[in-house]
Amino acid sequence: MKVKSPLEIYKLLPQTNCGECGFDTCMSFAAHILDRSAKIEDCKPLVEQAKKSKKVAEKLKKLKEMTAPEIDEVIIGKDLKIGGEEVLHRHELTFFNPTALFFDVSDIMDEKTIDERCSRVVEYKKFYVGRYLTLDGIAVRSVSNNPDKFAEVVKKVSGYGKPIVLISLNPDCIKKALDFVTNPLIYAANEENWKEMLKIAKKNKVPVVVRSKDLDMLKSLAATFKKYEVPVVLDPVTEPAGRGLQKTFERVIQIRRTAILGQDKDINCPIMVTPISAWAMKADEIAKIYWETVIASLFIVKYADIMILHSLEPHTIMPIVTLRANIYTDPRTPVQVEPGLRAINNPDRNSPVLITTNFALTYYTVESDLQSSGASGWLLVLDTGGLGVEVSVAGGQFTPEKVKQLMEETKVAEKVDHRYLVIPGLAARLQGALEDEIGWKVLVGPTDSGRLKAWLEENWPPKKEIKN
C-alpha cells in the first residue's frame, strides 16, 4: 500500500459522510481502509458513480492502485489467500495472510496411505489461545508422470474439500488433472515448460508457480505470466542444508526486499518455500523431520507465503502452526475472547459468580485453573478490549458501570440464589464502588487464579467474616 495517511484516501472519496460503508464519516472509512479492515468497494456511492462518470471511475482506479498491497494477493481454491503483505517487519504494520501449509501425497501411494494422509490434514486441529489452528491444503505430486494416474489421484484428493497444489513439470499431467479440481495452484513453470504452462494457466484461469534458482530467470518468467494476467507465485528453489540453505535464505530475502522497497512489480508475488526438500537429504528419518521443521520455522519468519511439507507427525506440525499463529497475530490488537457468561464444571444455583476480563491469556488461565481444580462456578467475562485485569482497572476499561451492564445482559442474577460476586485480587480497589453500583456483596478473591481452589474451599459458601 503506497498511501501512508488516511487523508490521501479521503481526498478521493465522496466526502458526504453517508454512512453506507458502515462508518460514521468518510475520514473514519479512510482510516479503516488504511489498516485493511475495510475495502474501497464498501463505498457504494463511489462504485455506483464510477459506472456513470469517467472522472469518478478514474478516482476509483487510482484509489485501488494506491491501496493495493505491495505483494500480490493470490487465491487458491475457493478462498485461501496467500501474499497480500505490505511490509518487511510486522511491527511496521502487521502480516495479514498466514503462511499456507500444504502436505503432500503422490500418485504412486496406495489408496489407504492417501486416505490416511488426507484425513490427517483435514482433521488436524490444535486449540491455542482462543482459536483452533488448522492445516490449509494438500499437494498432489506426479511421481509416475502418467497423466491418467495423476488425474485419478487428484480426483480422489479433491473430494476432501481442501485447496490443492498440482505438482508436475509435465504439462500433460497438469492439463488432465484440471478436469477434477477447482482453482488449484499449478507447480511449476520453468524455463523448459513455461510456454505450455502459460497456455494451460490462461485457458483455465489458475495461478502458477514459476521456479528458478536464477533470480533473473525467475523475474523474467514472472513478468511473462503477469503480462497475461496469470496470478504468479515465486519459487526460488529450496536447498535443505548448509551453504545451499544459506543461499535459499538470501534469495528469499532479496526477492521480498526488492518487491517492497524497490517496488518491483515483476516480482511482487507470494513466495513458495518447500521444506519437503529435506527428504532428499542423505540422512535418517529423524534428521529429515528435524530439518524440515527447521526450514519451515525459518521461512515462516522470513518470508514464505506458502509451503509444501511431508511429515504429519505431531512433533513436526505443532511447533510450525504455533509459530505461524504467533507471527501472524496482529501485534497492535490484544488477543481476546468473546465477552459473556461461561458455565464452568456444571454450576448450580448455589455456585459462586466470578468475573475476569476478555484478554485471552487471562481468561484461559482462569478457566483452566477452575476446570482443573474441579470447582464449579459462573464466570463473567468482561469486555476490556483485550486488556488484563490490572491494566484495565487502571485504564478505565474495568468499571462498575460496565460490570453492571454485563450482569444485566447475561441475566446472571436469574441463575443463582445468592448475591455475591467474586472479583480478582488485582481489582480490589473497585470493591466498594461495585457494591454501590450492582447491589451485590463483592468478595475479593486471590490475585493469582492458581489459588482459587484453596480460596473457594475456605470462603465459599460465604461466611460472616470473609478472608481475602
Given for the second form:
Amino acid sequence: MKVKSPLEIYKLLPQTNCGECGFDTCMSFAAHILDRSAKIEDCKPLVEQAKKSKKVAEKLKKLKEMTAPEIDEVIIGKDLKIGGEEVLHRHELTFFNPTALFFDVSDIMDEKTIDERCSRVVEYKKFYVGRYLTLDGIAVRSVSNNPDKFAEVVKKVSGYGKPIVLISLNPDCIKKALDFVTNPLIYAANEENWKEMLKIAKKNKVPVVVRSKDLDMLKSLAATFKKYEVPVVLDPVTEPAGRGLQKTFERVIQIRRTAILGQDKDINCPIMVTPISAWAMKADEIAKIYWETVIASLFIVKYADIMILHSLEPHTIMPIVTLRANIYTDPRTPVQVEPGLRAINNPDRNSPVLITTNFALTYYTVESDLQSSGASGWLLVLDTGGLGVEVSVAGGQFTPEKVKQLMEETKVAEKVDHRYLVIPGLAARLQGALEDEIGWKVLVGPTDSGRLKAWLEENWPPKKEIKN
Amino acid sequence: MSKLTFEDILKLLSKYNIEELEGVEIEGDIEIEIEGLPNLQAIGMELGMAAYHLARAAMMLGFPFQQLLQPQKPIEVKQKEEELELIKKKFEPYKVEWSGYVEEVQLGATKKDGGTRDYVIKLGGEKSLPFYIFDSEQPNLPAISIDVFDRPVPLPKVVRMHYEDVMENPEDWAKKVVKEFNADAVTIHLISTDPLLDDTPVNEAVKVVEDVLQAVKCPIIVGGSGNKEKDPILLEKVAEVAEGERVLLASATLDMDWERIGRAAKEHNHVVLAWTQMDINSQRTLNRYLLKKVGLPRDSLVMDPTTAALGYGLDYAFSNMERARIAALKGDEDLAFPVSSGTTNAWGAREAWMKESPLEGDSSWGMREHRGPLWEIVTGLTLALAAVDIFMMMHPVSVAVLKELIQTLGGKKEEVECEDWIAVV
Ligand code: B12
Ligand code: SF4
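Now that you have shown the form predicted alone, what about the form predicted in complex with its partner chain?
Below is the whole assembly, all chains and molecules, this chain first.
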C-alpha cells in the first residue's frame, strides 16, 4: 500500500464520523484501512456520493489506487485469492493470502489414479488451532499434448469443484480445456507461445502464468499481459537442485524485493514456485519426497504465492500446511479464545473439572484431545491474554487468584458435586498455592493433554471418593 | 471500480418515461462496471431521448454495451485484429545494502591457537540476510552440531533407534555422530548433573567433557542441565578443564549467575551461549551484560533467542530471530552475533513423534519414520532463513538434508541437469 499514514486516507473521506463503516470516526476507519482490516467500500456514504458526484468519484478512485496492495491480488476459480502482499517480512505487518497449494494430475494417468489423487486433495484435513488446514486445488498437466485428451481429463477434474491450474505450453490444449472450467489459472505463456496465450486470456478473461528464467523476458511478458488487463502470475522457473536451486532462490527474492522496495509495477505480481520439479531429478522416490518438501518449505517462507506439488503423502503434506499456517499467522494479534467454562461431551455432576488457558493453540489442542478421548468434563478456560500454559505460569498470567475469580464467575462449584480441579502438568508448581486459594483439592494432570485419556482412566474418579 | 446494475439504469431511465428499450435483449444478470463513476444524472438526460441513444451514449462513456445488449438482428462487426507486440523491458534488481554485520565467532581451536581440535568452525560474519549471496558473500555457512547426552535420555522411537547402541557411552555416542552422521560439532549435554536426576557432582561430570575431547577432534559445545544454581558452577569447571579449546558454553541466562559463566569463558578462552526466551529486549540486555559488565570479547558470544517447533510457536521464533538479524544488519551492535538454534525441540511436537493423530477428524498423519525427520528439517530450514548460524539437531536424516540445503543455498553446488517437470510422467 502506498500510503503510510491514516491522515492521507482521512483527507479523502467524508469526515462526518457517521459510523456506518462500523468505526466511530473516519480517522479510526482510516487506521483500519491502513492495516487492511477494513476496505474502502465499507464507507457506504462515500460510495453513494461517488455515484452522484464526479468529484467524490475521483476521490474514491484515488483512495482505491492509494490503498491497493503492493502485490497484485489474483483470483483463481471462484474466490481463491493469491498475492495481495504488502511487506517482505511478516513482522512488518503480516502476510495475507497463504501460499495456495495445488497438486498435479496428468492426462496420461489412468482414471483410477486421477480420481484417487483428486479425492485426496478434496478430503485432506488436519486440525490446527481451532480449524482444519486444507489443500487448495488441482493442477491438470498435459503430457499427451493432445487437446482432446487433455480437455477430457480437465472436464473430469473440474467435477471435484476445486480451483484448477491448466498446465500446457500448447495453446490448443488450453483453448480446448477452457470449455470445461471457470476461471482457471493458465500455465504458461513463455517467449514462444505468448501471443496465442494472450489472445486466449483476453478472450476468456482468465489469469495467466508467464514463465521465464530470464528476468528481462519475464518482466517483458508481465508488462505485455498487464497492458491488456490480464491478471499475471510470475513463474521464474524452479530448478530443483544444485546451482539452479540457488539461482531460483535468488530470482524469487529479487522479484519480490524489487516489486516492493523498488516499486516496480511491472512485476508486482504473485509468484509461482513448482516444488514438483523435484520429481524431475535423478534420484530415488524417498529423496524426491524429502526434497520436494524442502523446496516447498523454503518458498513458503520466501514469497511463493502459489505452488504446484506432486507428493500427496500425508507425511509430506502435514509439515507444509503447518508451516504455511505459521508463516501466515497474523503476528499482530495473539491468537486467543473466549475465556469461561466449556462443557465437553455432555458432562454431569461427577465429571472432572479441568483448567487450561485461552491461548488458541493450547485451548484447541486440549479441547480436541478431550473431545476425541470420549471422556466428558468441565473445561475452565483462563484468560492469560493468549499465552500458553508454561509461558503464562512463567510470566505470571496464570495465578491462583485469577483461577479463583474464574471459578466464581463461571459458578463451576454449582455444577459438580465433587471438589477436585485438574491442572496441566506444566502448571504443577501452582498446586499448593492453588489449593490454599480455592479450597479444592488440586490434581496434577499429564504434561501433554494428548495423554489425558489414559490419565483420566487411571485417576478419575479420584481414589478417595471411591472409598467414601 | 463501482458496480451499477442494469436495474439501476432502468430505474434511472424510468424517470424519463422510457418504458422499454426497443430492439435490445438483455442477457443474463448484468452488472456494469463504471470506472471513475460519471454523473448519472447527466447520463439519464442523454438516455432519455431514445433507446438507441442509450447504447450510443453509454458506449461513448465506455460501457461495454455491445456485449450486454444484443440487437435482435445481430450486426456482424468485424474488428481488425490488433497486432500484438512484446513490450521490451529490462529487470533492474533493487539493491539493498546494510551498514551492520554479524560478528564472526570461532568455535574450537587447533594446536596453532592453543587447542587440540583438528579444525575450527567459524560462525557469523554475514553482511546480508541468510543466503542472500547475491547481495554480499556469506563467509561462513551455518554449521550443524549433533546432541549427545551423558546419560540415556527418553527419545522418540524414530530418533532412539539411531542411538540405542551408544546411549550408555557418551564417547561412543560422540564418535558415532561425527563419523557416521557427519556432525560438524558435538554438543555434550551434562544433564546427569540435574539434582532431580543423578545429581552427578561437578568434578565427576566434567570428566565426560575431557573424554569427549579425546574421542572426537571436532569443536564441541557443552550444555548444563538447565538447573539455575548448578549450571554456573558446572560451566565454570568445564571452562577450566577445556582450557583453550574454545568450547561453546551452553548457556548463560538472565535468571542465573551469568557473570560467573562469562568470566570463566573470558579467562579460559571460550565462547558463551546467551539464551533468552524469545524476547528481543531480554536478548539485548543479556548480551550487553556479558559484554559490558563481564568484558567478554565480542568474538566470544553466540546467542540463542529460543527455538519453538513447527506448529508450536515457530512463527514467534522465526520473527524473533529475523527481527534480531535485521536489527543487527541495520547496525544494532547488541544483537550482532551469530545465532544458535536448539532444533531438536522439533521432536517435542506431537506431530513429529506420535504414531497417528489422536483426533478423529484428521486425515492420516502418514509415516512417522519420515514425518519426524521432516518436522525437524522444516523447523531448521525455516529458522535458517531467519538467522541461524549453528543448529543443534538429532536425527541423522534431518542433519543430512539440512546440510545439503545449506550447501545449495550457499552456492557450493554445481549445476545439475534436470528435465522440465511439465513433461515428467
Ligand atoms: C512460544 C513460546 C513463547 C511465546 C508465547 C506465545 C503464546 N501465545 O503463548 C512468547 C514469545 C510470548 C513467550 C514468552 C515467554 N516465555 Co516462552 N516459550 C514458548 C515456547 C517456545 C512454546 C510454548 C508453547 O506454545 N507451547 C505449546 C502449547 C500448546 O503448550 P501448552 O500451552 O503448555 O499446552 C500443552 C500442555 O500444557 C498441556 N495442557 C494444556 N492445558 C492443559 C490442561 C490440562 C487439564 C492438562 C492435563 C494438560 C494441559 O497440553 C497442551 C498440549 O500439549 C516454550 C518452549 C517450548 N518449546 O515448549 C517457551 C517457554 C514456555 N517460555 C518460557 C519463558 C520463561 C518465557 C518468558 C517468561 C521469557 C521472558 N523472559 O520474557 C516469557 C513470558 C511472557 C509472559 N508470560 O509474560 C519457558 C518457561 C520456563 C518455565 N518452565 O518456567 C519455556 C519453557 C522456554 C524454556 N525452556 O525456558 N514464550
Ligand atoms: S462510514 Fe465513512 S464517513 Fe462514516 S465514519 Fe466511516 S469513514 Fe467516516
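We call the rigid core the largest set of C-alpha positions that still match within 1.5 Å between the two forms. The model shown is predicted, which means the values in this text are computed figures rather than measured ones. Residue numbers count along the first chain shown, from 1.
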Discussion item. Could you check whether A280 sits in the same rigid part as N345, given that the chain moves as two rigid parts between these two forms?
Written reply: no
